[in-house]
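Next up: just one chain, as structure tokens, the form predicted on its own.
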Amino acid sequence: MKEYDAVVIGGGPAGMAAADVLGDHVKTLILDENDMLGGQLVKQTHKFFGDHVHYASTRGFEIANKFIDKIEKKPVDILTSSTVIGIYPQNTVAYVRNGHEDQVKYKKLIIATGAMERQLPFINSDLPGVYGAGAVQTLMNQYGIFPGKRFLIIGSGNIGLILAYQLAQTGVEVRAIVEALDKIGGYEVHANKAKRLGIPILLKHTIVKAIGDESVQGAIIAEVDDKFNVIAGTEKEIVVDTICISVGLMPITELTEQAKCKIAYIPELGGYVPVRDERMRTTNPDVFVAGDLSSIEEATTAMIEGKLAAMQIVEDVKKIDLEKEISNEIKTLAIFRSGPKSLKIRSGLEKMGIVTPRIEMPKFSPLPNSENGKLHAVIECTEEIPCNSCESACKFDAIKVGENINTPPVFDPLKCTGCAVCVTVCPGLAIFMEKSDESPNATLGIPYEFLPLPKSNEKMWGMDRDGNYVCDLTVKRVVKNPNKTYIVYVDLPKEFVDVVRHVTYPRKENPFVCRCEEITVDQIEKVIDSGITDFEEIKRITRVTMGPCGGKNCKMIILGIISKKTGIPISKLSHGTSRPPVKVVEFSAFLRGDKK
């Protein structure tokens, strides 16, 4: 049986960061059940927050590739497609690879198995078409498979918000994001990216039922009260074919339990978690943890925890003094966790006896307004989240964040040269370029991550922060960037320069004629163009007027479309046959006697 100084279970951001450090000092093995290292990173196409030491402004799958390149150059044994099935006495790890069980021994062990998605009980939740958000990301971003065309997302944490944006990038329809709380769970900048695309976020709502026989064909959602109880009478139906559940993660603790590590229920950290110290050592002195297994956080803190655990192992095994480096990592973790978004994590860690020092946020003085007529950045990032990408990218000291990277950026337009590098690095797409002078039109630079790319002189629509049409505009130029965040510069009326925040190609408006059955003008016109002009025939084919209103809202509109397409006056058209009941009633109203 092979023996290693250190074995790492899990090849996600925490495990790879640990292996990167361990490979320089001790004999190391990393095990992962997937066919490549990277964990959740390999399916993340968005740019990450944080600082540049920890790959801020780099897309998740690119971070995975960078780690893999580094680890493969070191004397680290890598076993992918290897499923760890248990931890046994005498520091033994058992795993299955290529259909065969094998075992290795360790002096020190890092368990970085991550977390799994929480489930949500609702009627018909077992229908095909109900997915975890991570599963949809895997299908879509790793394998290019789209499970549906119309999506409903349950949960407004970062995963749900990011998924909504990624789905919209592919061209499918996201009907809504539903959140039971009275506020958005994820970062505001992620929510803003979704809202600019016209994706509604419905707060204080939940899913009641998935509709369908053999697969999802719709969903019933409803409002909830302060105790998360459904408010009767608020139910409404949404036509979707895919429901994505994104209501949080919970750590996977089985292996730490088998390794005789103490487990505690700390809801602020995600549920049941292994008890450990600030250096990631569990109650078993030979076992360390890192990443989402230790607390549900961001990939950046997972990387820091992985490094921290690895440094402590190097100290233990090789007796190398790394106290200075370890102290620096602990301080870095404290900085990342010092913002209001990490309040739950801090309180959860205190239950383990780990106190995170409070790091004050600097206060910057107000800065002067921009010079008139000068191209300059506009920063719409006011939330205290851990990121300093814009400050790091600006070579002209026009943006200040300070030591505490949770501090919202402060911008000095007088120092801005208009280079727009900050626009392309911002993970939240929260920076724009603007130029306005005495002329009636202005220039706006908008971050853009969709295909096809607009071309110079193309006419497009300007959309506001909620995805509503504002005005027509003209593309002046498109600046490409290697990280795939492009800038579309547009010419638009000056009064809309602070309103427009997204551009889209003009699309033919296709409004609903029959809202009950969701039948559009296009659908009616196609039936008429096929040669069917009789109202009753159109009704049978499309189901118009068969909804709760009985045609009261749509009959005249449909007759108007027929008249326009055929040239026959409405007075000469048959308007169909009226059938009882003329109003919606329950079937029980027709029961007789004692029949039930």
The other form holds:
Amino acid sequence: MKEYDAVVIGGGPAGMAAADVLGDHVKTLILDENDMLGGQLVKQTHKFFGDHVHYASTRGFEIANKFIDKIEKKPVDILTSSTVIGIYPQNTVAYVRNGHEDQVKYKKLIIATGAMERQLPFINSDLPGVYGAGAVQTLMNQYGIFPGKRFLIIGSGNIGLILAYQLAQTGVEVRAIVEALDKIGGYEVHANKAKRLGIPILLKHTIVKAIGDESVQGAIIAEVDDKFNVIAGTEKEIVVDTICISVGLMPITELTEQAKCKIAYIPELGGYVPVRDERMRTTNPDVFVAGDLSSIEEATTAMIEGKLAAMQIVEDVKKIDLEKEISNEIKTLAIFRSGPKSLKIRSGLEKMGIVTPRIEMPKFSPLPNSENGKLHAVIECTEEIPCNSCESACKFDAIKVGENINTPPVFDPLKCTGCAVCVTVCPGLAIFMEKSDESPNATLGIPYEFLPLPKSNEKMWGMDRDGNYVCDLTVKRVVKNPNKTYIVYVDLPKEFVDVVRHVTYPRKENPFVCRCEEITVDQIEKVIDSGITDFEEIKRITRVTMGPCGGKNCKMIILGIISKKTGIPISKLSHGTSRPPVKVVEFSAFLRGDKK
Amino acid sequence: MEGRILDHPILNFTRKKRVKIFFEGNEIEAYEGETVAVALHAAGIKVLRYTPINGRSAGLFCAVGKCSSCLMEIDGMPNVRSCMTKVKAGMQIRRQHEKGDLV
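Could I have the structure of this protein in the form predicted together with its partner chain, to go alongside the form predicted on its own above?
Complete assembly follows, chain above in first position.
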């Protein structure tokens, strides 16, 4: 049986970060069930929060690719499409590959099997069309499949919020995000990205039932009271074909249990979790854990934990002193976990005897926002979350976050040169560009990740932070960027420069009048507005009444529209010329000659 | 808005070789590298099996090989996770009824 110094189970962010370190020092094998490494990163299209060392501002799937490149260059054995089925005595891992069971031995083992999505039982929650949020991301972002047309998302944690935004990027409709609590679970900036698209986040709401026979055709949602009981009479039916559950994750602990690691129930960390020390060692001295299996957190913390576990293994096996590096990683983790969003994690870890050292979060006094008529950034990031990508990106020292990356950025408009690099790197898409002077119109730059990409001089709608229409505006220019966060600069009335936060193409739902030629009321009114009021002329321009029905369906409606717009009674309007044939006939009816 | 995403603001989807697979005897579109469940979803097929006790329709739930909601009969073999099984030319896929026949 093959034996390795280190075996890593699971090729997600934690496992890859571990293999990356291990590969430099010890004989390493990494096993993953999928056909490529990357874990859940491969379906993450958003830019990650964090710091530069941990791939902040890089999109999830790109982080996976970078890691894969690094690991493939190292003497690491990689076994993909290999499903680990159990851990056996004498440090043995059993796995199935290509339909055959095989075994390897390890000196040290890192289990980084991640988590799975929590189920939420409601009536018909087993129907096809009810998915875990991750499944929808897999279909959509990994395989490029539309998972449905109209979506309801249950749960407003980061996964639910990100999913709503990602769905909107493919052009489908997200009807609502429902959240049983009285506040949004995820980061404010992620919520803002969804809200300004007009996606409602319904707090104190839950799903009661999925509607459908063979698969989902709708859902009933309702308000809940403080004890999460449905308030009778508040039920509402919405038409959706897909319901996405994002109510949290739970660690997959089976393999740690089989490896004789002690398991504890710590809800703050996600449920049953393996007991481990600060360096990720479980109660079995040969077995380490990292990532979501050890506590449900971010990919960034998973990577740091993977590194930590790997460094300790290198110390164990090779007797190399890595104490300095290890304490650095522990400090980095502590900084990541020092914000208010990590409160649960900190108290969960304390139950395990791991105390996260207190890291000061200096409060900078905000600088006055001076309007000096120059193009400058506007940063709308007030929540304490672990990210300093804007500070790292600014070459002019205009943005300050400081040592604790949970500190919200402080911006100095006087130092800002208007380069807008921060707008393109911000993972929360929370930075905008503004220029306002004496003229009645102002310039606003908006980060934009949708198709089609607007063009200069196009007329669009300006939408506010809740996705409501504010004003018409004109696109001035679009700045492309290799990371695909483009900036759309628009010209708009000055009073709306602090109100508009998204642009969209005018989306007036318009009834069709001419069903043969598919002409809407709007199209006809536009022609009339341009000064053309004669029926025959409108007909020639728009093709109304020129389809197979010959105008039987729409002629009177069109005359009505002309009459309404011009004030001329229908009796005084010319109603065009009728030409044969008045019914659909085959061409062969007119053939002469061979009478057979 | 069904089937495959062609244009995406962030991602480029390059599809590999087209392969012929069959669902309940009918050919459906599939590309190398896709899983069975993905190809079926692209074709608008969401009901993947009927449950053993109540005969309820069931489909994909986790899509990453954990929940076992998507078990199907693939090339005569029942209880195969359709979300983890890559398509192969000529593959015969059927909805699983009850627990599936092993013989």
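Numbering follows the first chain given and starts at 1. Just so it is clear, the model here is predicted, and its values are computed rather than measured. Under this definition, the rigid core comprises the largest set of C-alpha atoms superposing within 1.5 Å between the forms.
- Query: So, does H25 move by 2 Å or more at the CA between these two forms, with the core held fixed?
  - Reply: Result for H25: no, shift under 2 Å.
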